[in-house]
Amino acid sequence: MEIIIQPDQLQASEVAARIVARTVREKPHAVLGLATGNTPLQLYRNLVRMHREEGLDFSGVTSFNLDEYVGIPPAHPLSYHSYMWAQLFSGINMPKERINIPDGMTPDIPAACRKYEQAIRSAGGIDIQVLGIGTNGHIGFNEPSSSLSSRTRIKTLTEQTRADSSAVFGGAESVPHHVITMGLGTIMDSRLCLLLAFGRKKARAVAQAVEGPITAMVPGSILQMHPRSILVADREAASELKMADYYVWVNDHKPDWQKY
C-alpha cells in the first residue's frame, strides 16, 4: 500500500484529486467507484472546480457508488442518491444514465444486487474506487467479520456505526439499521483503491488496516494484498501509523514520474 501524508485534509483532497483526475485525462471512459459521508466532501468539491476551472471532463465516465440505506427513497435528503447529486453529479458533467447507485427501495434485494454486480462487470470494472474508513475498520459498510471476499449484498450496521452516523439523522434511533453495499471482494475487484482518511478520531482504525494484520475484523486490512491500493491521510489521521516518518520520506523522493 502507498501511503501519502499530508499536512492537513484540504491538501490531502487535492492529493487525491489529482488522482482521481488522472485517471480521467488518460482513460476518458473511466469508470469510478464513489464513496459518500464527509471524508470525500473535499475531494468532490475539487473535482467540481477542476470541471469548471480546468475542463475536466466526465462524459464519457460512469460511476457506481459504494452503498445505499435500505428503505430511504432516492429523493429523500439524508439518502446517498441525495447526498451525491448536491456534492458532486450537479456541478459536472457526467451523463444522468451513466449514473450508478444501490436502490435501497428494491422489493427484491439479492436480485438487485447481483443485477448491480453485473452492472459493474459490463461496464469493464472499476477503475479507481474511492474509499473513507469507518471508526471500526470498515470500507463500504462492510462491518467487523465480514467476508474478505463478500460481494455487493444487505449488511446490518453495527451500533458504532450507527453511532457515527448519529447527528446526521438528528439521533441514533433515526439511523437505518440495513444498508446495501458493495462487498469486499467487489472493491478488491478495482484496478485501483484510493483510501481516504482524516482526523485522529480515524486514526487507530488507519493504524489496523495499514500495519496490522490482515483480519475480518478490520475490513479495510484487506487492502494491504490489493495490487494497487493508495491511503491518503492528513498528519491526523496518520498520528498512530508507527512507520509514518518512512512513508513522508518515500513520498518526498519519488521519482517525477511516481508524482501526483
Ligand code: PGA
Given for the second form:
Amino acid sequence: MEIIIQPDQLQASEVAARIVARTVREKPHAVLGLATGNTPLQLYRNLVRMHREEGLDFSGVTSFNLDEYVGIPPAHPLSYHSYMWAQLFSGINMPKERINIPDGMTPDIPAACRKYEQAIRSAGGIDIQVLGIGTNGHIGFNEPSSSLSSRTRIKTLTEQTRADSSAVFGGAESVPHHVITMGLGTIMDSRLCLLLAFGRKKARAVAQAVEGPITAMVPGSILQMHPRSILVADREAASELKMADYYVWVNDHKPDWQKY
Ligand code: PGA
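Form predicted together with 2-phosphoglycolic acid, following the form predicted on its own:
Entire complex below, previous chain first.
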C-alpha cells in the first residue's frame, strides 16, 4: 500500500483531490466510486474548486456511491443522495444520468443490488474508489465479519457505527439499522482504491488495516491485497502506524514522476 501522511486534513485533501483529478484528466470517461461521511468533505470542496477555477471537466464522468441507508428516501436531508448533491454534484458538471447511488427505498433489495453490480460492470468498472474508514475498520458499510469477497447487499450496522453517526441523526436511536453497501469484493474490483483517514479516533483502525493481519474483523485490511491502494492520512490518523517514519521518508524522496 502507498502511504501518504500529511500534517492535517486540509493538506491531505489537496493530495487526494490531485489524485482524483489526475484520473479524470487522463480518462474523461472515468468511473468514480464515491464515499460520504465527514472524511471526503474537503476533497469534494477541492474538486468543486478545481471544476470552477481550473475547468476540471466531469461531463463524461460516471459515479457510483458506496452505500445508502435503507428506508431513507433520496429527498430526506440525511440521505446520502442529499449529501452528495449538497457536497459535490451541485458544484460540478457531472450529468445527472451518470450518477448512481443505491436506492434505500427499493422494494426488492436483492434485485436492486444485482442491478447495481451490473451497472458498475456495464460502465466499465470503477477507476478510482474513494473510501473512508470506520472506527471499527469498516470500509463502505462492510462491518467487521463481512465476507472479504462480498458484493453489493444489505448489511446491518453495528452499535459502534450507529453511535458514530448519532450526532448527524440527533441520537443513536434514530440511526437506521440497515444499509445497502457495495461489498468488499466490489471495492476490490476498482482499479485504484483511495483510502482517506483523519483524526485521532481513526488511528487504531488505520494501524490495524494497514499493518495488521488481513481479517474480516478489520474489513479495511483487505486493501493490503489490492495491487493499487493509496492511504492519505493526517498525522493524527497515522499516529499508531509503526512504520510511519519510513512512509514519510519514502514519500519525501519520491522521484518527480511518482509525485501527485
Ligand atoms: P466518517 O465515516 O467519514 O464520517 O468518519 C467514515 C466511515 O464510517 O466509513
